[in-house]
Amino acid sequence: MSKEELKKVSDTKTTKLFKKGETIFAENEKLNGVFCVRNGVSKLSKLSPNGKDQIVKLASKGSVLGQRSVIVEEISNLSAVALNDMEACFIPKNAIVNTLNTNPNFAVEVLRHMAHDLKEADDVIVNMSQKTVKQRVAEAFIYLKNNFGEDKDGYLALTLSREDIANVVGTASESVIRIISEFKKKGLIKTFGKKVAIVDPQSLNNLAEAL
């Protein structure tokens, strides 16, 4: 964007909080607008037929949330809920087609941008027919300690639920429950109440990748 076009979505943004456990936007909502990413982390899911949430990504700062909807104007295909206390701008329908129709270099990021997250879509369904469940909790600790780190004191800095892991890997919460017991008795993992610190990363890395 030009710093003429920049300035005019900045004119039109707004700021939003969410506090932990609030939804941002519902599956099947139509969207005025995008949610830009400030501070904290979201997850995005889909309801299944069977009543059962998915969760098919973890949006943390920098994020865009709701892109999609908005350009093909439809319905909102996912729901966002926040995960920790949120920060994000909302900047409105209006300003983000205006840009589209006016700037073709912006309408290119934008593709690249629906790319990314389409290629994210198609890595979560081999890892969901080609990798068990016991690979796939395995690959989620992982996945959580590169992405958001860790605490002071070693622990998964981002914590999640025994049920927000169950709805990343698609299996049942006490499936998860049994393994991340086993993973504790492997000595691969430690945990205190809900949060999880990876103890042995190598062994669990292997785990994850063995196929």
Contents of the next structure:
2 protein chains.
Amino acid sequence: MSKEELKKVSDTKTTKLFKKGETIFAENEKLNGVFCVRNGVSKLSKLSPNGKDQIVKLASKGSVLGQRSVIVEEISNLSAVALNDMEACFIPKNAIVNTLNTNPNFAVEVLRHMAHDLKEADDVIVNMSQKTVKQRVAEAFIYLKNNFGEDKDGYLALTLSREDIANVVGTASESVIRIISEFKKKGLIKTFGKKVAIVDPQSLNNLAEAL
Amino acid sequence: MSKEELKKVSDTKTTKLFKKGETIFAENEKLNGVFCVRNGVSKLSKLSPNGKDQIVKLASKGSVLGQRSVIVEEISNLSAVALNDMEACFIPKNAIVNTLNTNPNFAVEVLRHMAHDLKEADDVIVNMSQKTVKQRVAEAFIYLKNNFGEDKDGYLALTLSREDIANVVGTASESVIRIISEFKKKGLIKTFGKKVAIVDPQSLNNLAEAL
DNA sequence: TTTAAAACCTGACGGTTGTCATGTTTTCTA
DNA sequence: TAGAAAACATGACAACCGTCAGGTTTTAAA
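Shown: the form predicted alone; wanted: the form predicted together with the DNA:
Then the entire complex follows, led off by the chain already shown.
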């Protein structure tokens, strides 16, 4: 959703706060508006029949949550949970729908945004189905670095639990833990508590791309 | 893309024919329009770094190919290949873009369609990352039945090669072959040449859903 | 119709990965 | 701050699955 267009609407709205771990909306919930992330990061996930939670996307500042469901007027297919303390503003459904129907530019902006998401989703499908767990973990670290950056000591700015990493990558947390300690032994990454820092980006990338 | 809206445009266009196996467009190709499928089925796939082709979507009558890339004005992220003899009409880029910018209804229709694709993609991500190969093969057969139907003898109307099934499911063709013969032994399916018929939909479904 | 190529099938085998079990460390909260 | 709960870590083990290697059958082309 376009930042400029949204600003018009969102600036008139008050900001909601969500604490770490708090649910913004659940799967199969009827949404009567979207949430625009101002601060913090949210995980969008879907429960699979085997009882595990698959994280489909990590949404940070500038992302809009729930737009898909609002547009097609369906209950949500994903749940959104705060990974750290978050600020988000709520935009009611009718504000969105009205603007969509009257302002072609807005519709096209939203369309562009969704087209981007769709491409990303295609890439995820290919990665999930063609790469090994080890490659996917390597890729996840690269993704976290590229999208959320590093802190002043070089550690990934977004710290995920081993469990959450497992849910991004689609594996068991034990496997993630094992792979992390393997990467450490090989000098690809280092850790401090839950924090992870990429030490050898080149080798990590080669591993992820199967070179 | 909305069938009504598209009809206006597409009815003025001539139909192109593609033979089985023919490429409609390749990955990383610049598209100057979209293809609207009139007849036949196309596979949309993406080459993964390990050299395997991942089929992301099967598109049949009514589907539009290439709209994502045209809308965001990027080269295509997928390739489209005919699985059987196809009829498709070509709609040039500017016709799409013009209508998008002037007709909000059209934009919203396209948006709805893309939102649907996005939800489907999310589901595929969950399936790929959380289910076993066996479950995914079972699900693929159910999908083929629900989306393309059966012929008069009860065989799936769309016949895929073992290789293509493997590329849908994200595995090796040998694994697909082995799983097919296992399903046959268990009385879940039967085959005649390359053709597959679902014999026990209930059990097949239970298997796919991990019940 | 003959022949080559492609698709299909099966077996063997080893690496990968999920599960269970158990122990340690960290985090949360009363 | 003590105790409980959650998260992290590691080992053992079996099932899963990809790969290789060798066949057979089907398809397509000469």
